[in-house]
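Heads up, the chain below is alone and in the form predicted alone; it's given as structure tokens.
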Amino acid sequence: MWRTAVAVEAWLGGNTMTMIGHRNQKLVAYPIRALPDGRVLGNFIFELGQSGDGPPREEWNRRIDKAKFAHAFADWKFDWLDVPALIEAADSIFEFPKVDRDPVERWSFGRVTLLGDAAHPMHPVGSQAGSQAVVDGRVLAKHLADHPDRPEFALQEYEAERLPPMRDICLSNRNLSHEIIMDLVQERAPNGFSDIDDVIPAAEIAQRAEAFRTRAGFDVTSLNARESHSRHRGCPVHRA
């Protein structure tokens, strides 16, 4: 994976994540945020699939060479996004290699716990790895409000609660869980194609992605359901 950060034209409507591409091949870019000269500061991650062990960590986050991906996306130009320029009007771009961990048994040890990246390190899929820290927060801090005599107890409920489904998460992203789709379509139309709807219908896209949103836990009707942990009796509100 190659990040960078470049000032481009807004696309979409200027606030419209995108993805392009499939498992070995592969563009994500979102807006981070408007320009004062009506541009958008957008970030922008390139993915080619290869064999072989990644780089040791002594050599992640490192800044590299754009020639050494740029010629994969030479021809990715869009009425809407110019990809080759990007690439060219980058400063800096920095490597990172696309890896996880198999998930572990335990995460609390006393009056120790783990949360986050510590907690299930996952491949990048659905932004998951730090959408799933903030809820690992909010739930953590639930349980210690429920039982702020027993903090060794809370920090047990805290991982009955959370470790089983990030388990889920991390094995179902080395799938990519609904990012499939992308990979369906590559598939099943290697070629191109001139709509969609023949080569995916719309009733598949939405079952796989209520699916990942399920078992993500952001479904409409769960999400709508779960008592808010900030109004929770004992658990304070921070506002900035």
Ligand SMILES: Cc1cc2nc3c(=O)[nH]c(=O)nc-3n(C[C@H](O)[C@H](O)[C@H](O)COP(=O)(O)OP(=O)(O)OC[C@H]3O[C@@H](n4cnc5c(N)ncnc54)[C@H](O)[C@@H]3O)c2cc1C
The other form holds:
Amino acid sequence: MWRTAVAVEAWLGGNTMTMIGHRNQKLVAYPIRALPDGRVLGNFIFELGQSGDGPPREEWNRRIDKAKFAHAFADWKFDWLDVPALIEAADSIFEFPKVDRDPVERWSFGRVTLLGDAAHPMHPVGSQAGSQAVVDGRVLAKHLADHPDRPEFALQEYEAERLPPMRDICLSNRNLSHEIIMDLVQERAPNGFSDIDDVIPAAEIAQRAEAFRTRAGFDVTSLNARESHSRHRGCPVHRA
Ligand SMILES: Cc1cc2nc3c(=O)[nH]c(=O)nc-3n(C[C@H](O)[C@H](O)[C@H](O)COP(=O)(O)OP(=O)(O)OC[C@H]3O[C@@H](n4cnc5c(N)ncnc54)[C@H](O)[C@@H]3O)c2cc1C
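What would the structure be for the form predicted together with the ligand, given that what you showed me was the form predicted alone?
Once more the chain from above appears, this time first in line as the rest of the complex follows.
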């Protein structure tokens, strides 16, 4: 993966997260902030599937020459986003190997536990790893508050609640989770399409997106309806 931030004309309304491509070639683009000149500072992540010649997995955030990947995106010119032009405009581009680790069996050891990336490093699918670290913190705080005199038990309870869903998410991320929609479109219409409804029904997209939201705990209705107090026993996070 190669990442950069570039000032560009706002695309698709200025607040749109965009994913283009499929498993082996992808661009993820989202606006970071509006700029005074009317443009936006966009975050751009380019991905190419490679075999064997990626950087070592502990090597990340290295500045690289854009020539390493720019050629693959040379014809990605859309009327709403000119990808070769934005690569050309990028000052600095950083390289990230796309790696994860097998889920572990245990997070809590006595009065010590794991949280966030230390507990569940995952493939970056769904832009969610940071959010999941926040949820870990919330659930951990809840169990510590529920069992102030039994911290070791609280850490076991936290692990019992969070480890199984995070194990499932890490494993399903390896198969792209909801981003599999992009692979399906590529498979069904390798030469392109003019109407997405001809390729994949809107109901199938909605169903896959909803399954992801439910699995990841991002269902908007549930989140908005939830009590925020960490000790509220009925909260969906606690029930998840
Ligand atoms: C390029 C990139 C883009 C991302 N985009 C998104 C996104 O869009 N949405 C999303 O939800 N997530 C995203 N993530 C994932 C998200 O950033 C991580 O999941 C999140 O930061 C994990 O939080 P953490 O607290 O577990 O670990 P970290 O944020 O890694 O924090 C660990 C901290 O511990 C410190 N540390 C390490 N060793 C020691 C030591 N021995 N002593 C003291 N301190 C130490 C480190 O310096 C670091 O500050 C992205 C990650 C990357 C790399």
